[in-house]
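Form predicted alone, single chain, as structure tokens, below.
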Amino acid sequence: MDSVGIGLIGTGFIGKCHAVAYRSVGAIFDAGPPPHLEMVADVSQGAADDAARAFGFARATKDWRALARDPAVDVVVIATPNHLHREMALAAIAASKHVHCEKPLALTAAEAGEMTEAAEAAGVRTVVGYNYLCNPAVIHAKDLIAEGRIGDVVYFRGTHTEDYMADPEVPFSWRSARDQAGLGALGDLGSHIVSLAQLVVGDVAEVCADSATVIAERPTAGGARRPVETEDQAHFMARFAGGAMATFEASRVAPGRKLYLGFEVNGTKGSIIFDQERMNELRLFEAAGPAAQRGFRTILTGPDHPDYGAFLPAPGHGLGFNDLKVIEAYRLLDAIGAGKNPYSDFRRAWHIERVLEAVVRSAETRRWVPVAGE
């Protein structure tokens, strides 16, 4: 390929980070045949005309179904709500274009399944957007946790809590509805930090869970007021497959936080803490040494560590939100070129589509389930 044509679906503000992703990655590494911004789809034509002068791409339509199949456009990037995703995926597959699919990917773990079954088979690479897996500093925690630096895994606690629906108040919308959502937070922010725990310990083995839908109902456009279908807050125990002890919990209705994303890994030999508010930092305790000159020392990344010094060439100044949306995009178009997929792949995600599907009946059934296999 002289050139890579990106063809995006929806033009949120999740839509908005991929465009800006796409427009800087060759700017910041080097992808092999630069990206271009070929065409974007939004549900009306107004929209996508709006949304095509403002991120930068060359055309603009109202049918989705026509990005996916157009001969310029060679990776299909969905960024629209839970329940198209599957939809959207199969058709850009059977046009044979590479996928690069928001997160979670699918409604249930059959159609994760079916879709990542449809672009094995059709060879073309996939990547999920997972996002907070190309933090350096969670890219060096597994680093460090694969060298041994803290010894065997024991226990991981991770937690994703935020706000964004903790008032009563907040409108009914596709993320309270379940044939539109599939799940709740845990959807939203329980894969998250499922990916992350997968990333830096192992796939998980068996949950035991809870969950709870803590406002019942939310305001429609016409003033009535619905039921929400979807959890608010889930919390579950874990094994992982190594046999290591887990805790997770994920809420959307948790005042004051804003993006309280993070795990603590305790070893043999030390621990790890990471904190996504605090993400250009990874906190180490070593148990070696002096007792009475131990403790965590904070480690600031810097490009010691993997991408950052694509960005930065000094330690500390930090990377951001968006930044991390650039290197998953790199990471597409690296693989797109070595012919392989990059990790957090359709597979992946099928397994994180998995966990969270026992979480639900562990949640349903008051008791411990098997994560099911492929």
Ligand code: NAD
Contents of the next structure:
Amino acid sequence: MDSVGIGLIGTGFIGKCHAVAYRSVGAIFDAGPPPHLEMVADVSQGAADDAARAFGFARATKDWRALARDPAVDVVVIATPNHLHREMALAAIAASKHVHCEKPLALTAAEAGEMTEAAEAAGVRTVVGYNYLCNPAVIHAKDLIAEGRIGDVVYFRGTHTEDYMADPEVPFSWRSARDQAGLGALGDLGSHIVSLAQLVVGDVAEVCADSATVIAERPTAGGARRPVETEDQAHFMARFAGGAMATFEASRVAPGRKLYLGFEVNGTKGSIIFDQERMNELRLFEAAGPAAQRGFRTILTGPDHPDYGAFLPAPGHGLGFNDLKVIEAYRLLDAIGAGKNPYSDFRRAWHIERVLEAVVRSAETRRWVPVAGE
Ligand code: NAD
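Having seen the form predicted alone, could you now give me the structure of the form predicted together with this ligand?
Now the full complex is given, and it begins with the chain already shown.
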């Protein structure tokens, strides 16, 4: 293969990030055959043509199925609303394409399992858009924990709150419709914090949850108001398979919070704090040395932290959100070369769907619920 043909479906918020990432990843990382932007699809030919012009795709179509089976497309990137992920991924897999799918992977854990098994049976590589797992600061937190620098992990406190739907006048969109979004804040934001917990601590085994829709109705394009079908906020207690305890919270109606995706991990010998709004920093406390000199210290990421150096030679200058998508694209391209999935593959995302499903069941039944096995 001289070059990897990229086919992107969906050119909204995150579709643009994918286009930017695949356009630049070959210049930033040496990931084998460089990718090229082969084809883009959106709902109308006009929208697809506009995106092709803006991002530099060779061809544009309003028919995503044509993109998924096109012989010049090697990787299908799915950046569409959640209810379309399953059908698009299965079509791409059936045509032996590698798949880069946005999160949450599917509407249900059963769908995620079906997609995982289809991809594995076809032998194609997969990655899911849990881009915060690509942050060098997060990888460093994971490594410090794995090295035992904070001792045995006893507690994970995770938050992902934003305010993008705090205004009751934000119109009804696919994010408010159960048949298109599946879940609300839990699927959109809770899935990210579960993915981070899974990386730095391990699998969640059991949950006890509550959730609420705060803004009951939203305006539609026609001027009417339509009931919101997905939750605006949720929280849950959890136990990891390894025994550590946790709390998680997710909200899309938390005024002032823009990307407050963070966690604090407490161990028997120290703590680590991460906040995505300060994404180039990690705070580490180690219970060592004279008590009077102890305290959290701030580590700024730099070339000594994996993947940072591909972008910049100097520490503390900082990466941004879009750079995380570049790293995610690199991980998939690298995995294609290696013939082995990256960490954040469909199987890993399937587990996140099972955690979320247990959270929903717990909130409904008001009991602790175990996370289902595969
Ligand atoms: P969006 O509404 O901004 O964009 C969706 C795009 O899909 C639009 O361009 C729309 O026209 C297109 N689309 C819809 N139906 C289509 C079809 N049948 N064929 C072709 N194109 C179609 O949504 P978004 O915010 O970009 O979200 C898309 C996905 O990305 C969701 O699954 C969301 O959860 C995820 N997302 C992930 C992150 C992240 O940090 N990883 C951030 C935002 C969104």
